[in-house]
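The data below hold one chain only, encoded as structure tokens and taken in the form predicted alone.
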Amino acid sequence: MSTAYPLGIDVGGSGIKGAPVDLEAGDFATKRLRIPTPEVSTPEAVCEVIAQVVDHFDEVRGSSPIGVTIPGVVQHGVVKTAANIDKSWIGCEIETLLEDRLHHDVVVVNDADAAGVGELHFGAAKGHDGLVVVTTLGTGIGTAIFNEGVLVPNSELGHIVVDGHDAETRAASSVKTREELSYEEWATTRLQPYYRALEDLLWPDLFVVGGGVSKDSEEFLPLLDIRTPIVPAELKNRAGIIGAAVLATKTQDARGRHTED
């Protein structure tokens, strides 16, 4: 296999998944590898699993970039929040930690941002102008905002206050499962107020809904009464890996241009 394929790695609560990505096809270049997330998921423990994923795909060890997603805000290579991961991540210089471990340039990004980039380039938001908001409904709610195709990083719109509550504590798909809500109850009493609040704040041109529950989108999206078009994500659980590879490639290209200048 060519060494030209960038590697995307998606760090989740239960599994760490990675694959080389064909950026022309917008899909995995070969079968992905999944390794369970360590029970004590400190940055050091997760970095060791990421190293196993990278070693599995030796062909990316050349000049190909590596992109990694983290479920938290990442600013300039430093993790700033840890809503659904071990609190020891806060303040971790994760890019430096990974680069020292892998001896390779690494780009670390927010997981929802990566999933959104995947959808923007190869999925439900491809070719869409204007303001696009991608939401991932899972353990919490992740969001990614794009204006004219440009990412506004680290939006945390899953934590806006709706009806006096942090939105993800009421509207995440994990809440639907925990409270045994039907799709109709979840859509009308939880998702409806959330998406109405988002559109009143941002006036987007399109919502894209991702997360594992999006596979059942026909059960709940038609029940929403909002003015903004809303569609299910298309890349499913591939979005984060693909988006991480896209962002890593863009970052590497930008760094190369700065070096030349």
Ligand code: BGC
Given for the second form:
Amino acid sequence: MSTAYPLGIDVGGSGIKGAPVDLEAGDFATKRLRIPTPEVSTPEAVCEVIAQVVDHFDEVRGSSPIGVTIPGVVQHGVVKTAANIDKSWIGCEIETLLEDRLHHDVVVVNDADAAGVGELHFGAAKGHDGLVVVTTLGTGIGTAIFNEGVLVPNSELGHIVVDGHDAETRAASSVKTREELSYEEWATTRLQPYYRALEDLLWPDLFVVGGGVSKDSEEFLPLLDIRTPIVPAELKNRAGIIGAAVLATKTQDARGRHTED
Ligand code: BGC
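Form predicted alone done, so how does the form predicted in complex with the named molecule look?
Time for the whole complex; same chain goes first.
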């Protein structure tokens, strides 16, 4: 194979999904692979599944970078929080663990940061300067902040306190499902105060709304009364994988430059 593609791997609550990414096209280079997340999703168990995904795409990837997303704060390769995943992730040196297992450099990032980067490069945030806040509505709420195209990592604005509650415990789409809220109830009583609080704090130029529920965005985004333009994400469930591949490539390039200095 003459062209090698970076690999993006998105670790979610129900599935671990990966695909080689064509960074020119901003899309998967081949069909993605999805393996169910192990029931007891400890770092070791998840690493084994990630290794299977990497093996599967070995030929297509060549020696290109590998980017992995985790639904928690990831600082310098170490997982710091685990709001919706097994608590054994906290303190896990995930980059080292994966590199030892795979014998290859790995870049591990927060899932919402990766999804945001995907949207910034190839989706709804493309070409938008200024301050952009990407939110992912799912089991929890993930956020990615960009100023003039530069990511401020690990923003964790899903946990701001709104009306005395950790925002994601009221406004995530899992809460809509659990409490059987209609789109209207969810939009007016949960999303409205959340996005209003966010815009009062940050004064963004644009909100992008991702997560599985964004496919139904016309059911709830028009109901929001906020001053900031708000649009649905465009890459849908491809954003995390694509963003992880972009971030891994950028990080590897930067590390390469450092070694040359
Ligand atoms: C976590 C974030 C994550 C988001 C979406 C939140 O509970 O704290 O790190 O990005 O869920 O998975």
